[in-house]
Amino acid sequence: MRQLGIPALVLDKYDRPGDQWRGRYKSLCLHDPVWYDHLPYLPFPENWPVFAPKDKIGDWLEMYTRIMEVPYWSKTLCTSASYDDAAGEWTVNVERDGEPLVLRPKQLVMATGMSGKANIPNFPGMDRFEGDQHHSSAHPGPDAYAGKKAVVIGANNSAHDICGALWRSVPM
């Protein structure tokens, strides 16, 4: 936005840039090639993974963040934003380092992406099972499960990748 003259502020609840991947599933990786992932201005590098792995992301978010020189704001939550349309302005109620914040933009932008809020179906029976249930963006990870059944329900990246994980942790 810099480089177009529009003055933005990136908002993030983590404490670092690209903590948002940190945090997920340990096989998490992009599911795109490397190729069709780069960020402006800054290519990755040619040796660089086809499906890079979450981590390995996470760590190139944050530098990207630094060396861009993009206006971050890290343990900062929205609360709340309306219109005004008289004004012609947002009025963004956040939390910074737990103090709160109004912000007046012109624009508002919500970049939560597509797991930016846990999506747990409800099954009958759910309240009375005993095991385990989460949601991916909780999952710990295959050896957890060491020695158990399990199930996944999901059909997307995350449900394959953790399915796949959790096959390759049985002992044969």
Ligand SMILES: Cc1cc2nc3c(=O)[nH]c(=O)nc-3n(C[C@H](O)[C@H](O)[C@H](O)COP(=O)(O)OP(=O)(O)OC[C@H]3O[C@@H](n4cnc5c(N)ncnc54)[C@H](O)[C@@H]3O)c2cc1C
Second form
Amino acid sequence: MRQLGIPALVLDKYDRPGDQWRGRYKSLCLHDPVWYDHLPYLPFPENWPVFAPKDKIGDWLEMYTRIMEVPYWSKTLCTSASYDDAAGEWTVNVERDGEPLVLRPKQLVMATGMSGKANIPNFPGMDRFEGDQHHSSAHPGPDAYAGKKAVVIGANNSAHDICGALWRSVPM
Ligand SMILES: Cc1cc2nc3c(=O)[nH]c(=O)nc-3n(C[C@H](O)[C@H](O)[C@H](O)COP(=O)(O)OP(=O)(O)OC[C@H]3O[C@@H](n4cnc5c(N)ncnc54)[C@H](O)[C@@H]3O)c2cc1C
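Could I see the form predicted in complex with this ligand next, after the form predicted alone?
Full complex below, order starting with the chain above.
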């Protein structure tokens, strides 16, 4: 947007750019090789690991925001947005650090991410299950589970990462 001379503002509910990555499970490294994940103008350094750890990506995004001078409001939650046909603009309600505020941009991009909202299926008996239950986005890592039994439901990338880390934490 900046290169096109379009004034723009980026809002995110988290405290710091990159927190979406920092909050994920401890063992997470990017699933694509680093050369697929470059951001415009600033490629990742050549000595980076092929699969970059999540906190390294979080720090990169924060640094990128700062040195590329991205106009960025952190701690800003968008609570609703509607388009006013007559005025030709959006009404965007946000809470910036807890303070309500209304923005009226002409264009709105919703980049809230496809995996931002946890999809938790309903299994019979889960309300009575006494063990710990959580979605992969809230998985803290393997440390608390050493010596315990775990079931991971789902068979995609997060499940494989989490199983691998749990398996490595089995006491020898
Ligand atoms: C385990 C795992 C591994 C992955 N590995 C790779 C990889 O190697 N390469 C790759 O390209 N992709 C990978 N992905 C996918 C990756 O998440 C996306 O490519 C990338 O993060 C998408 O960026 P995004 O900005 O669209 O969404 P996100 O990174 O999800 O960001 C969405 C942002 O929207 C904010 N937000 C949501 N709702 C609101 C609201 N109401 N108000 C304010 N802010 C809000 C959130 O705080 C968040 O910061 C991986 C995903 C997972 C889960």
